[in-house]
Amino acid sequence: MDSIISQIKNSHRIVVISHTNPDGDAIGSLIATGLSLKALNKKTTLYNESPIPAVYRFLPKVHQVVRKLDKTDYDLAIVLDCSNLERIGTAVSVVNRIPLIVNIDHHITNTHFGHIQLIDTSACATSEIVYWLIKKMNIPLDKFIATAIYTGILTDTGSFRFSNTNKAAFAICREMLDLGVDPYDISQHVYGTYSLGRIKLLNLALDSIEISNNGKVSIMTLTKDMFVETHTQPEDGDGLINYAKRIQDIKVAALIQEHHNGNGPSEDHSMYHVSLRSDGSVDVATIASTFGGGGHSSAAGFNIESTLSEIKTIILNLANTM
């Protein structure tokens, strides 16, 4: 910790980048570390490549996200929440020009990419890590990056139903109601409120469920169709692969989720993500570091170049061996 906070001290122009298809986690670390290191009056740039889910678009100052990286003069980026470098998406050509790369996550399959790395597989969310780099630092807290850090914890670990929850998870998110975050507020936006098309899509993946034979594994569809159906967007579908999960007997749900930007329709090759969640007695991160992603035990994720009807095939073969 105290080699990055040395590099940040040094450094002038920074980039901050979290993973495409941001959750809460990727999204409030992000503003949270972008926010403490403009009080120290750097030179910053937020970063995310896909569109911010309608649900995290309250967070403070997520407006100043950027979705294009059109200047290569940064003498450091920090990446967070990203298990390898490639869940940044198409910005990695640039990121890899820059002098030094600061890695900053808690998923166990991290690659450990970058110059300096600062991994806490123990951490509930990376919004935890950051938070103690935050007071590493000495950068006094306020209510925005508190709001940033509590939603960053709260959606990571479910609400604090996930086994990732820990007693830090409390602590931190006590002291960040200290400090003004309003807790009612922030599940209003996070799971309270949903607009008519999400609604309607929730509807098409609810009826795409498939269950194995044997009836552990379920398969959800989200298809670019389906979104071009309800006028909604892929960050809408955030969340929805928990449905699929809560079926009872189910080990593992599976969310494929066709890429907005695919070419064909869904039957021919197109470019897919694939969320996996578990029960806890199966080991996705695994499963997806096959496919040259990962996560964490309980949840994860990969992108796949293939069909819709060979990715499931895929899948409920996994079946077989639970």
Given for the second form:
Amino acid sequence: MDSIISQIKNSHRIVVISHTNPDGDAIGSLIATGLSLKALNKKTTLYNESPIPAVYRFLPKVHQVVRKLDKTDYDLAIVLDCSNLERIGTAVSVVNRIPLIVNIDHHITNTHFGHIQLIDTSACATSEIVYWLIKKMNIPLDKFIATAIYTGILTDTGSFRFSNTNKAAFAICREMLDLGVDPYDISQHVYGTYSLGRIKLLNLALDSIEISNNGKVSIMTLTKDMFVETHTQPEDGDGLINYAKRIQDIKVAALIQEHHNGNGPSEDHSMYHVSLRSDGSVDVATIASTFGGGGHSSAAGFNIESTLSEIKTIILNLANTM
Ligand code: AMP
Ligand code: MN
Ligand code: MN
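Alternate state requested, the form predicted together with adenosine monophosphate (shown: the form predicted alone):
Below, the chain from earlier opens the complete complex, with every other chain and molecule after it.
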């Protein structure tokens, strides 16, 4: 952490980046880091390739996050919540030309990319690591930074329910409340106000659930057609996998989500994102890694170009090993 702090202090133009299709931790850690660097009077750009999901647009200074990297004269890139550099999307080539890349993350599959790494797989969220960094730098926390950190921890722990929930999650969030964070207000934004389309998508998603013969694996499917029918976006699929995971005796739940812009060489071939969740008895990070993805032992994902039936066969075959 000390070398990162001295590099930050010596840098003048910093770009902070998190993964595409951002979740609450990717955006929360991005904003908390950005606001802290601005407090140090650093010229700071906040970048994310994807649009900010509607449920996170209430976050302070969220409009400062840009989707294009015009300037290339950065002397430091801070990459957040990414297990590999490709997770940032198309900016990889620009970022690879920046003289110093700092990798701050909590994924067990982190590839240790970049020049300096701050990886803590016991942290509940990248927002937790950013909190420790801000503290170590003696940057005063304000309500804006606190709101971003709180949202990152709240969402990555599934509201303090997932297995990554640790003591720090509660201690830090309590401190964020002291700084003026209103937990009801945040949960209303993040979980309490869904579009009608999102609820209708939930209906289609629940209807799509299939269970392996031995009852240990569940599969939920979200196709492009379902998004079109309900006028929804990929972000509206966030969290739906938890319904498939909750089913009694299920060890691994998979959500197969067809990419909006993905059309493969033939009609039924397409790009899919597969999310995996486990009850703790199966390491899904290892499974995702074999398909070029990554994540945590009980929550991971990968991208695959294939047909829906082929992907389902792969996942159902996993059930035979359980
Ligand atoms: P998701 O698949 O979006 O439900 O993500 C579950 C976890 O796996 C998150 O911590 C992601 O950061 C991680 N993850 C998802 N997809 C990938 C991927 N293609 N490569 C590496 N990590 C991933
Ligand atoms: Mn994330
Ligand atoms: Mn995270």
